[in-house]
Amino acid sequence: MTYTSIITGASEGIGAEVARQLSGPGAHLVLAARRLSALEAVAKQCEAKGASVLCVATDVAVQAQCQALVDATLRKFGKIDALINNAGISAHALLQDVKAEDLRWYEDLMRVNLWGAVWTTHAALPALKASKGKIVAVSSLAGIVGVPGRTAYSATKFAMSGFFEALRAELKPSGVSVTTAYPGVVTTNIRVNGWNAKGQAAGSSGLDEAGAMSVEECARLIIQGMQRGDREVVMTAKGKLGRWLKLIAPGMVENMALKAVKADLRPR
């Protein structure tokens, strides 16, 4: 029996590790990201474990490419059992430090983090309903608690959470499950490669990386939540605490969020 999964943002980090952990005989994996050479390197690792792999160079910020990704999957494997919306870009900048002429990158970030997931999910929906499949949205704890310096990123992740929460209710009668994952700080390059106040690669993380979760553990929790059909996977104790404290002590949560930011990058 085969199982076909699409994974966006699969060239490195969480997406690549999810692909490796899903690999095995009977696994049909469709790996999507902008860099084909990086996808092919991940594909070799997955194929060595017995998976059949299709690599599709995809920029999820372009709706036509999201549709093309789904079309290529159906041509190759004939069905879609799981869609893991993992592609995303991080960003760290205080709003006061962003010039008016640079604010366009807030829109660009939303196009990748939210619209890429919306467009890919919309394209895959008929096939997912036919298979009673699974949808995963990889959000962030910044989609539960707003973090200083993460106004743009938090906006995209809060929007993502709202979209998939509503979609979960829409799809309940169809048998399609929707799982939203909320990782905290994970040992990947997403924050280093994320954007600064000018919308350029930051080159370093703006968050305190101490105690970061391993990418292997993060991927394991995502897959576990998907397979069980969990509504949400909140990955850290602080994240779970912060979610409830927002209801009764929002000021305390804001102080916790401030401490998550490196001292030299905090609001001044």
Ligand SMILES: NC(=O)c1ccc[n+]([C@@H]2O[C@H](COP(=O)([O-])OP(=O)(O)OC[C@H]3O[C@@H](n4cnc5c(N)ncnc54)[C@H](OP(=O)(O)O)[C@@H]3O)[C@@H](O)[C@H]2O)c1
Second form
Amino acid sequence: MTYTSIITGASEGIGAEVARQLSGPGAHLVLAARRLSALEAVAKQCEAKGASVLCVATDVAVQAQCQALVDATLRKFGKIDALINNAGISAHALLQDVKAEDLRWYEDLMRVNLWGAVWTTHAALPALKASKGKIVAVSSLAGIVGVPGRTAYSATKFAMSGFFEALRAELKPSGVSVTTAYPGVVTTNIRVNGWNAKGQAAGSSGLDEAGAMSVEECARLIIQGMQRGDREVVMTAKGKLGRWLKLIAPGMVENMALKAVKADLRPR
Ligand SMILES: NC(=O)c1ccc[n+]([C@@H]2O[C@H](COP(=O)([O-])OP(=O)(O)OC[C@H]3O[C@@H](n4cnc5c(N)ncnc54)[C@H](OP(=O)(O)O)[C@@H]3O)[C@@H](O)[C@H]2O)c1
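Got the form predicted alone; any chance of the form predicted in complex with the named molecule too?
In what comes next, the whole complex appears, and the chain from above leads the way.
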């Protein structure tokens, strides 16, 4: 038996590790991201574990490329059992530090983090309904609790949570599961790759990375949640606590969030 999974953002970090962990005989993997050579390096690691792999250079910020990704998957493997919407970009900046002429990148970030997942999911939906498949949305704890210095990123991740929560209910009669994953701080390059107040790669992390979760553990939890069809995977004890504490003591949660950012990103 074969199992076909599309993983967006599979050229590094969490997506690449999810691909490696899903690899084995019978695994048909479709790896998508903008950098084809990086995808091909991940593909080699997956093939060594027995997977059949298709790499598709995809910018999820372009709707036609999301459709082309799904079309290429169906041409090669004939079905889609799982879609893991993982591609994402981080951003750190205080709103007051973003110049009006640079605000456009807030829209660009939404295009990658939200619209990329919406467009890919829409294109894959008929195939996922046919297979009674699984959808995963990789959100963030910043999609549960608003984090200072992360207005743009939190907005994209809250939007993802709302979209996929509504879709989960919509798809209930069809047998397609929707799992939203909320990682905390995970040891990848996301904060280095992520954008600063000018919408350019930050080059360094704006978070306190002490105690970050390993990428292996994060990928394992995402796959476990997907396979069980869990509604949500909230990854850390702090995240679980923050979610409920926010209802009864929101001020305390704001203080916890302020503590998590480095001094230069604290509101002045
Ligand atoms: N690491 C964390 O601490 C953390 C915490 C919470 C949530 N998350 C979420 O987890 C997901 C993966 O993050 P990560 O830590 O693995 O980040 P990462 O190491 O920076 O990897 C991001 C991936 O997304 C791809 N990507 C970026 N823009 C894209 C675009 N326009 N089209 C297609 N692919 C694109 C990148 O590939 P290319 O550059 O080749 O396109 C790369 O494969 C993201 O959605 C992130 O928000 C991460």
